[in-house]
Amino acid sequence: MAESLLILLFAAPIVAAVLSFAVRSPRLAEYATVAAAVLDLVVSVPLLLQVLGGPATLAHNYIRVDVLGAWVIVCISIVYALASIYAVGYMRLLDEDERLPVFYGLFSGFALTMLAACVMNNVGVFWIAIELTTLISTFLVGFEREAESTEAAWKYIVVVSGGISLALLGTVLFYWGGSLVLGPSYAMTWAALHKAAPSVYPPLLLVSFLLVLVGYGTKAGLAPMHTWLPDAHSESPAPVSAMLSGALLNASMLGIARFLSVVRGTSMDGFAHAAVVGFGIFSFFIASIFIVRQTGIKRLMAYSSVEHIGVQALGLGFGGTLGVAGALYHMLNHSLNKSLMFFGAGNAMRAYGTKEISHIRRVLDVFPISGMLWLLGAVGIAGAPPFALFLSEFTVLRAGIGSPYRWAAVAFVVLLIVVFIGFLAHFRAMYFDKAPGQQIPRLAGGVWRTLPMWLAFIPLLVLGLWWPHGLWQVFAHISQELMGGAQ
């Protein structure tokens, strides 16, 4: 059953991409992409339930789906589905019908590479899948062909490829360390690395981990390796920004989580967790500074992504069932909330013809319904109840208080307050201030651009009021896997 679901999961975006490139019909490309994304979302949930009973394997064990991988697949599939629906309404506004099939072909290819990374059992092939996400998404970042988007695409591929090169070096050192224990040639699976790690020379193990942490941390947007993220997020089309923030960062954090599990139980365990906590709190600190002083609407959303990837890093670094559960719950909630925020930002940019916060005013006069959803999403992304991010952040905070890193928990609370005030101050101005003599634009929201906002908002509210017991069981299962290593 799980094997069949896996085949469907990969077949859907492949078919959508092939149809988009082969037929070159913009309408067919749109609907094929939406159909593939919805099918992947429908498939991802039963796949998660299936692997709770044990991992599924394909292709001579090169493909292996455990509960952690399946959870990240669910999060990616949610964003893929929401962003595909939103893209139909948003991309039509660009008046680029001739190029739309190429966009949707790349869009589905991007989703495919992220999904593939989640199931790679060979550590080297996992690196290849992550690198493929970079190569494909670079063309999406620069799709609008403006000077700023082209520059952002170049910066993205240079910075991220540099970081990923460090991850490759760390992977090679992990393999070398394992070869001193398991022999000169072995299948470099996650389980094999976990088995070898306790016997590897500790300084070599630590250097290997730090290299992969910096490498995949660059792709995840952890500070100070985050420099590509504000430009790429702000210059990409809005549905691509949602995929970069709500899906790609999750796939990169999956690599960090798996390598952290490899080091667990060794003499370098404490150093590794301290490093992850350090990067997490530093990311939060950098994000808080730039959020307060931000002038561009999509760059504001981008630095919010740096903040929330820092929260996930803190949860993994704090460790324990609470820390892991908080990080994974936050992954889901951030995927939903950041998609909502980028959709709202895309609507505002197209209506006002600007990315500058100071030129966006009286949003509710332009978008009464989607504008209200965007404002509520802003309250949620700032960490306020009753929305889901408050619950996941509170869980991470509880884990921090009970961990050896209480100083980070204290800093976490202080920075949360700074971000809350700074982020919502921008929205207060956009919603309730009016620039002298400003003409209020009019632009119909359109069902394609409003529906995905509802589909993101409703779960955010429900998950903020009710943490399903089934999700807690999933997180507890994943926590046990990470503490015990892949088998």
Contents of the next structure:
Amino acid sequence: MAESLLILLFAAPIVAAVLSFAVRSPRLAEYATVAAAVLDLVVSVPLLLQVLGGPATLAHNYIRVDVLGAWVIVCISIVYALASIYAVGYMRLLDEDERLPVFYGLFSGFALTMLAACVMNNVGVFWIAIELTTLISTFLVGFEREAESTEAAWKYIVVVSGGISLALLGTVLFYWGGSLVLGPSYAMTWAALHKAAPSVYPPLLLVSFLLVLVGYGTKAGLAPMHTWLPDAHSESPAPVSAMLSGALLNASMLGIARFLSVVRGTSMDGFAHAAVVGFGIFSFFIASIFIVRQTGIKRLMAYSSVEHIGVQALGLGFGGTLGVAGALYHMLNHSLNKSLMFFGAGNAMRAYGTKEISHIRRVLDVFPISGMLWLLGAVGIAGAPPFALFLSEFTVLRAGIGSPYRWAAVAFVVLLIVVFIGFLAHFRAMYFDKAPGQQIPRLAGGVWRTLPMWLAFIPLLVLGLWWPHGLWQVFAHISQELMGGAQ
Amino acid sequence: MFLAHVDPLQASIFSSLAVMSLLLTFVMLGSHWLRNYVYAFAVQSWLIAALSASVGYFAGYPELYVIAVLTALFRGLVLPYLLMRIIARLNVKRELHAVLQPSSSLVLGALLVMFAFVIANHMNRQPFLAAHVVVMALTIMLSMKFLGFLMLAVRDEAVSQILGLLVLENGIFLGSQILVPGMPLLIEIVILFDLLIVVACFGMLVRFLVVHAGTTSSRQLNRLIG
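Structure of the form predicted in complex with its partner chain, please, following the form predicted alone?
Starting with the chain above, the whole complex follows.
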């Protein structure tokens, strides 16, 4: 059952990508992508329920879905579905119909590589999947073919490839450390690393872990390796920004979570967690500075992603069931909320014809309904109740207070307040400051561009008011997986 | 681990091949001419292929011969060819604005190698005689990482940056041949193909850079800041 769901999960984006490239009809490509994405979302939830009973394996154990992998798959599928619906409305505005099939082909390919990364049981193949996400998304980042987007694409691929090569080095060193315990040749699975880690020479283990952390941390956008992120997020088309921020960062976080769980229980446990907490709080700090002084609307969203990936790192670093649950709940909530924010930013950019916050004024006059959703989303992403991010940030904070890193929990609260004020100040200006005088061209809402905003907003509100018990069970299961090693 | 029973002759073959690869990285670091980078990279790849083959022969891993052939073919011929094509199309022959003069980058590179040695020395705890080969492999792996990043940092031209990334990967490849010759074949082959795709992507991007950004020097890619 789980195996057939898995095949369906991968077949859908493959078919959509092949159709887009082969038939070259923009309309067909749009609908095929939306259909594949919605199908993936529908499949991902029962897949999660299935693997709760025990992990599913395929292809000689190269593919293995555990609960953590399935959870990230759910988060990625949600963003894939929302972003492809939004893309139908947004990409038509660009007036580049003839290049749309290529766009959708790459779009589905991008989703495919991220989903693939979640189920890879072999550490080397996981690295390759993450590398492939970079190569495909580079062309999505540079899709608008302006000087800025080409520059962003170039910086993206150079910085991320350089960073990810550190992760490869770390992986090789992990394998070497394991080979001294398990014999010269063994299958490089997560379970094997778990088994070998306690007997590996501790300094070697620490260096390997730090290399992997910096490598996947580059891809996840942890500061100070985040430099590609604001450029890539701000210059790509809005649906791609949502995918980069809401889905790709999760897939890289998955790698960090898994390696962190490998070193758990060894003598380097404390150092490793402290390093993750350190990167988390530093990302939060950098993001808060740049959010306060930001002038570009999508760069504002991008730095907010750095902030929220920092929260997830903090949750994982604080550890314990509470920390892991908070980080994973945050992953879902951030995926929903950031998609909503990028969709709103895309609408505003198209209507006002600018990326500058100072030129966007009186948003509610232009977008009465979707503008309201965007504003509520901004309140949510700044961490205010009753939206879901409040609950998950609060959980991470509780985990922090109970952990040895109480200083980080205190810094977390202070920085949250800074971000709250800084982020919402920009929105106050955009919504309530005086209009600049010139006539703003009205951009009709468009069902394709408003619907995904509703679809992101409603669960965000519901999850903020009610944390389903089922989710809690999923998180408890994952945290057991991470702490007890692979079964 | 096979290095536990390695005899002095084998140890010196591995060491000399690895050290020559490191020296070629310094050749890249000390030159202004883009063509020289590519030649040095090609020779380095051939040396790594020879290393794979000799490790395969002495340690008894016949599958490493496949890796050796593929390395020589892809990294030694196809990648340099693709890079030469990019250079020819760009009509850029040398680095124009060096952040650091080649002489200073050589000195900096030497310091980084020492740093790499210090780290490598701390990471190793092998009791056997050939432990110096392990330390050397780790040192060269890490120093090629550092040197690659140094090249990325001080060079502006797009081609130099691609080569910097390739040096990063060459370092890992070289070290892994000595340290973990038993690593599954599949992984290494896929990583080789992956590199090919990387360079193809870079080739396309370089073309976009010329057309849309009007430059291939990262010095002028300064629109996006803050």
